[in-house]
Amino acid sequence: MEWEPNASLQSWTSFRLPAKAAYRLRCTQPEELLRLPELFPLEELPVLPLGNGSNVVFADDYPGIVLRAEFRGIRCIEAEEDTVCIEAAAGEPWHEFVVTCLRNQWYGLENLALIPGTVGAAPVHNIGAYGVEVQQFLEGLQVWDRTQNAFYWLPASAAGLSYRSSLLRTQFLGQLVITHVRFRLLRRACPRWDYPELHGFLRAAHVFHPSALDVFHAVVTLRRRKLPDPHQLPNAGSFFKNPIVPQEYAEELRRRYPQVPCFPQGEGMVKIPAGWLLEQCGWKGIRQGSVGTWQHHALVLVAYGPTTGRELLRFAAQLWRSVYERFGIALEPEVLILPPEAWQPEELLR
C-alpha cells in the first residue's frame, strides 16, 4: 500500500485535469483495505475508487481518498453445459480481460472490446457498446464497505444497473469499493452483430456469418476510427448519454427531421444518438481555446491543451444548451462529474 496526502490526480485521469485529492492511495491486495480505518479518519473521508480515470471529470479537488485498486487475477469459478462463471479482480484492464475471455472461449463480451478502463469500473458505469451492456452478463460483485470495514458480495440485482449508470456511481459513491466482479458468460459463441454500424461494417467486408473473433476485430477497428487515443489527446470518450425519449416525441422529431436515427428501446421508448443531435447543431470538430469536440465525433470532448474541469464543463454546457434549444432534449453527462453538483449547465452559462 502506498499513499500520498494532497496529491495530484492529473496523471490518474484521461482528461489530465489539474485536481488534487486529500489522499491518493494505491492498493495491490484487497486485504489492505481493512487497514484504512487505522490510517485515515474514514468517518470523515469518502473513498473514491478510480480505475484508469477514463470516464471522470474532476471539477474541483476531491475532499477524500482516491483509491486505485490494483488487484489482479482471473479465474473460472464454475463451468456448466452452456455457461461459465468467471471472476476477475477489479484492477484487471478491461480490454485485456475481453481478450482473455475470447482466448478461453468464454463468449459474450466481444462487442465491448477496446473500452478503456478496468474490470471494476465496468459495472459502475454499466459500460456498453454495439448493442451489448455489462449488465447482461454481470452475476455479482465483491465490495469493501467503508462504513463497515468489511467485505461482502452484492448480487447484480442489488447494484441497480441502468443505462450507463448504477447505484455504485450514485447512492454508494464514496462508500463501496469493488474488489472482484463475476460474469456469467457463454460457452458457445452467439455473435451479436445486429447493431447497424457494426452490421454495415461486416457486410462491407463481405463477412456474412461472423464469428465472435470477427465481431471483436470489427469493434476494435470501428472504435479506433471514431475515437481519439486518450494517451495522445486527452478525452473521456462519449461525454453525454444517448437520450431516451417517448416514442411519440421521437415521431414528432422525425416529422421535423426525417433523417434522425431512432432505436426502439421497448415500453414505448426510443433512443436517439446524442452525437447526431450535436452534429445537427454544428458542434463536430469545434474548438474553443484549449477544449473542443473531436473532428470525427461531436460527442467526444477533448482537451487540446492545459485546461480545468470548470472550463471543460462550461464548454459542455454550450453543447447542452444548443441541443435543448433546438430539439427540446436535455442531455445527461455519461462521464462522472465530481462533485456532481458542479454540473449545472444553466449556471455554468451565466
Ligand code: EPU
Given for the second form:
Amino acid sequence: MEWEPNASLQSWTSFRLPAKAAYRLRCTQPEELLRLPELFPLEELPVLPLGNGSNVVFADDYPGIVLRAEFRGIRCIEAEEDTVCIEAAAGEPWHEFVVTCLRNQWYGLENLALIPGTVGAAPVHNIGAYGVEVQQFLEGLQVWDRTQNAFYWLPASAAGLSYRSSLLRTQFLGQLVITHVRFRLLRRACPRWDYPELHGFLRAAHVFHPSALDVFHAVVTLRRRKLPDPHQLPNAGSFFKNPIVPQEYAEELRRRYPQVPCFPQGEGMVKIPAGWLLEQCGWKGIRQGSVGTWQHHALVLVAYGPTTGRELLRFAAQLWRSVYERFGIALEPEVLILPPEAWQPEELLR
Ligand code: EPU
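Given the form predicted alone, state the structure of the form predicted in complex with this ligand.
To see the whole picture, the full complex is given below, headed by that same chain.
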C-alpha cells in the first residue's frame, strides 16, 4: 500500500484536472483496506475509489482519501447449463475483461467493448452502450464499508442501478469501496444488435447473422470512429445523460423537428439524445479556450489544453442553458461532479 498526503489527481483523471486529494492511496490487496482506520485514526475521512478517473470532474480539491484499488484476478465461480458466474477484481481494466470473457466464450458484455475504466467502476455508473447496460449481467458486489471496516457482499438488487447511476455514486459515495464484481454471463451467444447505428453498420457490411465477435468488432470500430481516445485527448465520454421525456413532448418535438431521434423507454417515456439537442443548438466541434465539444459528437467535452474543473463546468453550463432555453429540457450531468453541489448551472453562468 502506498499513500501520499496533499497529492495531485492530475494523472488520476482522464480530464487531467489539477485538483488535489487530502490523501492519495494505492492498494493492491483488499485486506490492506482494513488498515485504514489505524493509518488515519484522527479523522473519519470519506474514501473515494477511482478506477481510471474516466467519468469524474473534480471542481475542487477532495477533502478525503482518493483510492486506486489495483486488485486483479478473474475467475469462474460456477458453471451451469446456460450461464456462468464470473468474478472479477475491481482493478481489472474493463475492456480487457470483455476480451477475456469473449475468449472464454462467456457472452453478453460484447456491446460494452472499449468503454474506458475498470471493472469496479462499471456498476457504479451502470455503464451502457449499444443497447446493453451492465445491470443486465450483474449478480453482486463485494464491498469494503468504511463505517464498519468490514467486507460484505451486496446483491445487485441492493446496489440500486439505474440509467448511468447507482447507490454507489449517490447514497454510498465516500463510504463503500468495491473489491470484486460478480457477473452472470451466457454460455451461448445471444448477440444484441438492435441499436440502430450497430444494426446499420453490420447490415452495410452484409452481416445478417452476427456472432458475438462480429458485434464486438463493430462496436470497437464505431467507438473509434466517433469518440476521442482519452489517452490522446482528455475527455470523459458523454458529459450529460440523455433526457427521458413524456411521449407527448417527444411527439411535439417531432412535429417541429421531424429528424429528432427518439428511443421509446416504455411507460409513456421517450429518450432523446442529448448530443442531438446540443448539435441543434450549434455546439458540435466548438472550442472556447482550453475546452470544447468533440467535432464528431457534441455530447463529448474535451480538454484541448490544461484546464480546471471549474472552467469545464462553466463551459458545460453554457451548453445546459442553450438546451434549456430552446427545448425547455434541463440536462443532467452523466459525469460524476465532485463536490456534487458544484453543478449549479445558473450560478456558474453569473
Ligand atoms: N447525435 C447527434 N449529434 C451529435 C451526437 C449524436 O445528432 O453530435 C445523435 C446521433 O445521430 C444518434 C443519437 O444522437 O442518432 C445517439 O447518438 P449515439 O449513438 O452516439 O449515442 P448517445 O446517446 O450520444 C449513448 C451513451 C454512450 C454510448 C452510446 C452508444 C449516454 C449518456 N451515452 O450516447 O455512452 O457509447 O449511447 O450506445 O447514454 C458514455 O456514457 O460516456 C458513453 C459514451
